[in-house]
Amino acid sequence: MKVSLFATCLSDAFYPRVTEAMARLLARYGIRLDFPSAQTCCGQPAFNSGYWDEAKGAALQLIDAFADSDFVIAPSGSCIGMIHHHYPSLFKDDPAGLAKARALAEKSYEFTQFLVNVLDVKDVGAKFPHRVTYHPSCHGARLLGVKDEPLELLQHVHGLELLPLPFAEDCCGFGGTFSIKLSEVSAAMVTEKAEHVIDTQAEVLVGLDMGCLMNIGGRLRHQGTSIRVMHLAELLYEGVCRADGRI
């Protein structure tokens, strides 16, 4: 079984520790991740900006990169959601391309989807004695339908106190190019989201998409808080290391 890592742009360029945590966690279950070097952006920024020809070029590159993979795993519901829901639009007039796009979608999973639904792992044996709140990113939760999996994993972490986030499903205001085109609206949205996070009195904010976490984390730092911001893969791996006595 060839399981490949789709690193995604933000994790690859700014947060490599997220994909490292994914790889180390999956290795505990006998999964050695392959990394096709030909992979690139999923094309979502171009797609959302109306540049569909450019998005289609990126999509073709990604489809070819993972053509031989049995599973494709990414630390982003947004990028996997792009593959599942928008690639068919890009290839609607190209039957051969559409078939390849659908084949990629069928074997592509967000990290927690793969861990819970494919590997049937709900308790990784992590220990994390902190107050934690969870932000469900829009694309992961609404577009891809990833809702129960991250919560199930968090509920099995020993010592973790999961605190409800007020208005959790409200967008953080990132939205990729949205935060650039409508920066004032985006800033107002992330300010409100940060205030809700602070209201929980959590020590840690966790999520599944580094775009959202980067945006909220930046606002939290601007407001002078000490709330730690982590991808769920990072939290689980740190918790496993703590449980094993390595921290």
Contents of the next structure:
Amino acid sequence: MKVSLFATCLSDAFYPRVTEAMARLLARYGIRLDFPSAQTCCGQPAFNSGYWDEAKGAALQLIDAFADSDFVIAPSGSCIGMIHHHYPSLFKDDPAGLAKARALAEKSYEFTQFLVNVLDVKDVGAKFPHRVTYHPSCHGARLLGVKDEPLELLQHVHGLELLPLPFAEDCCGFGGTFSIKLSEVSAAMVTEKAEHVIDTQAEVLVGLDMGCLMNIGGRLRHQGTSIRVMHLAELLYEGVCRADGRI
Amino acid sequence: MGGFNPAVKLEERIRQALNDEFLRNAVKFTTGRLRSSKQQAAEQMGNWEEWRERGRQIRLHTIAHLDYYLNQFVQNLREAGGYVHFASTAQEAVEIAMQIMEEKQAKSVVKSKSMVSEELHLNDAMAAKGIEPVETDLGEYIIQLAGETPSHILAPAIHKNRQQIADLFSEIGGEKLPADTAVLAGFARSQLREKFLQADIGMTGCNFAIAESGSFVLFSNEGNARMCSTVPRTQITLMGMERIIPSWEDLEVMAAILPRAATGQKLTVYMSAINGPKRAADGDGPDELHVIILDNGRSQQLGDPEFQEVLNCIRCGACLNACPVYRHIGGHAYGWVYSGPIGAVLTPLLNEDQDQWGEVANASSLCGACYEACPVKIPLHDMLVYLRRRNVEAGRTDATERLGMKTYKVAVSSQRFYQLALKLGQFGQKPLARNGEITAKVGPLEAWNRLRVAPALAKKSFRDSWKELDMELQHELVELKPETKARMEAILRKRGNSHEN
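The form predicted alone done, now the form predicted together with its partner chain:
Next comes the full complex, and the chain you just saw is listed first.
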């Protein structure tokens, strides 16, 4: 059984600690992981901007990279959502490509989906005595339907106080190239999101997608707040280490 | 004011909206209220998702057989004594409407809310002929007095606050009116009462046209639609060609989902069904009833697998209220008649000039809140991507972006180039990166870093640290629990089976 890590380009290049935390956590359940180094990006930046030919280049590379894998796991609902929801339209005129795209979709899981629904783990045994608020990323929640899994994991973390985020389901304004093309409205959106995060008085903002967290975190940093921004995999792994007395 | 200025591009229109604090506060306040009312109404219903699916099926079926149902509607309405006119363009619809008004020597027309009328810019055409159009929906009345256009499908004056409305009414009334809703509504009512009694023609829109009986139904909360359709001797009704539903039974579903999605109301306050002109035994109603059915680009979507579903829209405005972009910029920034996510899709589809309107599809972060809010489940977030693809295919995107995407393709289509790009980036950022961050406002980071801090590329990517990590993990690896292994194997078997079948 081959269980492969899909780091996602964002975590591979900018946030390796997130994929690392995910890998370390999964390894605790006896999952032998591999990392096909031919993987690059899911193609979303091009796809969402309308450059489907360019997106296809990325998609084919990814499909090939994971051709032999039985399970593919990524720390992002957005990239997995891209594979599940958009690859079929990307290959709608290419039956051979479509079949391969569907095969990849079938074996691809967002991190919490895999942990909760496949490994049947809701309590990782983590301890994290902090006030935490959770931003549900749009693509994970809406394209992929990942809504309960992260909350279940968070509810089982010892000492963690989960504070509700006002207007939680509102987009943070990232939207990939949207944040560059219509930067001013994107900035207005992230400003409001950051205000809501600050209003909760949480010490930590947690989420499932580094795109959104890069955006909100970047805004929080710019405002000089000390709120820590973490991917759920990082929070859980740190919590496990704390429970084990390793930190 | 109110007219569209093609020289002002989307980005500039957005900037103007973002700089208008009154607008932003007013829009945030009202969309927030509408959204939470809708959520409550949906929750109270219990099985909202089933209603949505039922609504979707009715609309899918109707639009798939639109020729049949449209024909049935028209035949039945004609049998009941109504006049039906078809207009393939906005221009044609205006000509038909103006001809009726001129034949009736109309001086004044009272109007209830109609987005099609906005699409035709009918008020301008009437004013040019010396005919007075009077908007009788409170929101539309405010907008007309202000010389503006609606900024929301359902709440046209959403961008105005109470004080602004009080100032506007005070100016018209010649007396200082307080910013009190009851007083302001009372003022509008007294002004409009006279207009209803004097009007030569009543004009309405159409929420649903019912094919099986040739009737049409108007939803309103103020009773003005009923006044427009009972007092004047002549009635003109404007409808988009897709407003049809097959039967009264289908109306039951629409009457349940539209008000809930729009405002959270269980029912609209007035639901008026019109079954033709006044009959001998009727106490009121128009002697003459004209229905103008507008195409204006709609029929071009029929048969298009990517866009046909946009005709399923029932104009509830729920996608506007849910949209985080609309929340910050309001409706006018979209530039045309329809705003929010549905406007971002309809505007490029119903207008011919794509150089002007194609870019409106960019006004979305593709978060999917519109789809989630839509009571008939139109995949607006997907359609926005299809429209962007059309822009790319037609060469309407800028050269820098095209070059960027070409470079992207090279970098992501091969492991070698991807790793090279990573190395180049890590090297190139050295003068800018401090403590894992870049704050300089340079190149593509210029806009981003105005309000944010950007992350620097990690010194060592995940792929570069994998070998070491893998060895460590293998060393520590525990045994896979038998039940977990069994579960994973079962998933693989299930997949295999589904492939064989």
